[in-house]
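In the form predicted on its own, a lone chain appears below as structure tokens.
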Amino acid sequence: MIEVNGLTKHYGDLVVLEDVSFTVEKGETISIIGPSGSGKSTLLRCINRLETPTAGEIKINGEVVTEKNVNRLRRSMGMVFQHFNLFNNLKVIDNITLAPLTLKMMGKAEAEKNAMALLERVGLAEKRDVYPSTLSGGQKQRVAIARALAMGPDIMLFDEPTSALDPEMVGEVLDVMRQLSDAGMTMLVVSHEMGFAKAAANRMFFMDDKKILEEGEPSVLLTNPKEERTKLFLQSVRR
């Protein structure tokens, strides 16, 4: 379903990504960790050509992404964010139909019931009409869920979607998370929550200077990495 060949992203003389390729099967849940700076949001935004590549190729189904495609294609991938970017003069049915309205890809009525079970699926429903300033974070990461998948995407990108969270308010949102990987969603999920990994994801990436280091199924990789960098971060992380 994705297809990267040689990604490499150079802000400037700054290089991000260098030589990254990779595949990822329909239906595959990828956990992506690695110190900060590695490039791990460089490349889901590079994906979802909210970044421009230096150099490389991206497919999504077979379909190489490029300049004239990208909009149409970006349609088939749901973008989740570590600030919600929610829209706080709308309310949270109206954040969640106005991509699929402004793109006429249904009416006000089919979006709004197509919205509400959503609601329904990351368990806010009762919120439909509130505005996100009164919703908690785990809430408004549930909400941002419920928007990126009312465009009905193959693919979902999560850039650190708990990482701004109380403690408290990471498991609600882990727990939708871990449900659309059961319902056989293709995810592509940077986050440091080891224990989602290990519960939803196929497989992990380590990323560390600019490129894959390893990868491994999460059990494999988190219990016996090969690499000496691997050892090392997962140390860090687990003190």
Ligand SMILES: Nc1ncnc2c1ncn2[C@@H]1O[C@H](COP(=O)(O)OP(=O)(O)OP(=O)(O)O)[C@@H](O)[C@H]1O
Second form
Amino acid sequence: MIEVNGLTKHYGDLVVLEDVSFTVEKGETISIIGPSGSGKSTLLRCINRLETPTAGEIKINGEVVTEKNVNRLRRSMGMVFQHFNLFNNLKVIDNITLAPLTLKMMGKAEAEKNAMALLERVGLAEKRDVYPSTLSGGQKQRVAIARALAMGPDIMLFDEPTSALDPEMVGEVLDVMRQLSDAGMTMLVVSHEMGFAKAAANRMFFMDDKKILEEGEPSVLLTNPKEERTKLFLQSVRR
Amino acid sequence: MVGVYMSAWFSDLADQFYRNFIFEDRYRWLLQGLANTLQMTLFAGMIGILIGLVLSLIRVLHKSGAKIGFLNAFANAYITVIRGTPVMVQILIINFVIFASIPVSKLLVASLAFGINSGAYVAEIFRAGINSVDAGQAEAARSLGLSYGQSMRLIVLPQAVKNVLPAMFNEFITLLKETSIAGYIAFTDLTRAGNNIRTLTFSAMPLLLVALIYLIIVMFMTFILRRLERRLASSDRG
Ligand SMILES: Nc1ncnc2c1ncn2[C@@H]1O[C@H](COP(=O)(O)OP(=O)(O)OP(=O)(O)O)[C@@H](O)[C@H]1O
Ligand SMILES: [Mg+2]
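Now show me the form predicted together with the ligand; what you just gave was the form predicted on its own.
What follows is the entire complex, opening with the chain shown before.
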């Protein structure tokens, strides 16, 4: 489903990712952890080409992502951001229907019906006509997830979806993600919510030193890491 | 005694008023001047918005990687030159150099001159407005598969316009006041009309009235602006 081959990303002289390769199968949930600045966000952003890789190639469903086909391929990849990035100028319902309507994937009636079903699913049907500024952080993130799902993606990318939330709102967002994962969505999740990783992830990547330093089943990697750096990192987040 | 002075003063005032505004229908000069000022400001404002929009889009597109280095250099030069020279000099050049031998109406020349000037300032306002929209907004739109143009048009620009409305209003107020030098290219705007009367009557009255008219218009626009700001502050930001 996702194939990353020799992905390298530089910002000027700064090397953020160096020769990163991995594959993700359909239906897998991958948890990505690692220290700040280790390139987790950059990896996700290269996959849907919000950043242009310096070298290497990325295949989505067997198709190499290029500057030409990126707008089409992005429709099959939803992205959820740390700071939600809901469209401030649009009501909740319009946030969700904007892309399907603009890209002429659905008519208005169908798009709204689809959006309402998604709002139902994230438990926010009654918020359809309010502006994002009136929502709590947890509600914003659930709308953001609904917005990404409205395109009917095969893949969902989550970049620290709960780290900007007050603690009492983390659960409601993780619940939605958990349901998605259980329903067979292919997911890449950058998050330090170890409980979620253990419960939902098939594999866990530990990123450091410009690459995926260690990879394994979450329960194994979390309790019995091989690399010294992974151990140090896990101690620091458990502190 | 005081009563005598007062009544003399009043009859002098009434006499002055008559000579300045009633005699020969001189109030009509002022009305015509006011109409000219308002038209010129409106046209100049529209030209300024058009130029400003184009210039700011060039600069924003250039920054986001479009290969338009030549256009961008032009936009930068335009803004630098216009903002770096007095508007008075600009209108003189446009009237006496560029339009020296082209017979067009003074209203057109003046509107164009002030529009060209205002465009440089509007460009800076728009650019700041576009930059004031969080980059995450465009990223979210792009991540859904929208093109650069679509995310600009549907997400970034509507928010930018909202953010710049107060600054645009201020620019318009400034523009209105700046057009008072249009008399230097022989366009009879409000100021020039008042001054024309003064040269006949040697009275302070016409110019004081002109000042009052400008003040009333500016205060009215400021009032609208304050209401607008309050409405924007209480609407869907955040
Ligand atoms: N647009 C950019 N220009 C220059 N440097 C950048 C840019 N984006 C990221 N970087 C740098 O690349 C490195 C990796 O950043 P990245 O955001 O991918 O890390 P991260 O693992 O997501 O960290 P965090 O946990 O803090 O989110 C950092 O050193 C960062 O400063
Ligand atoms: Mg990050």
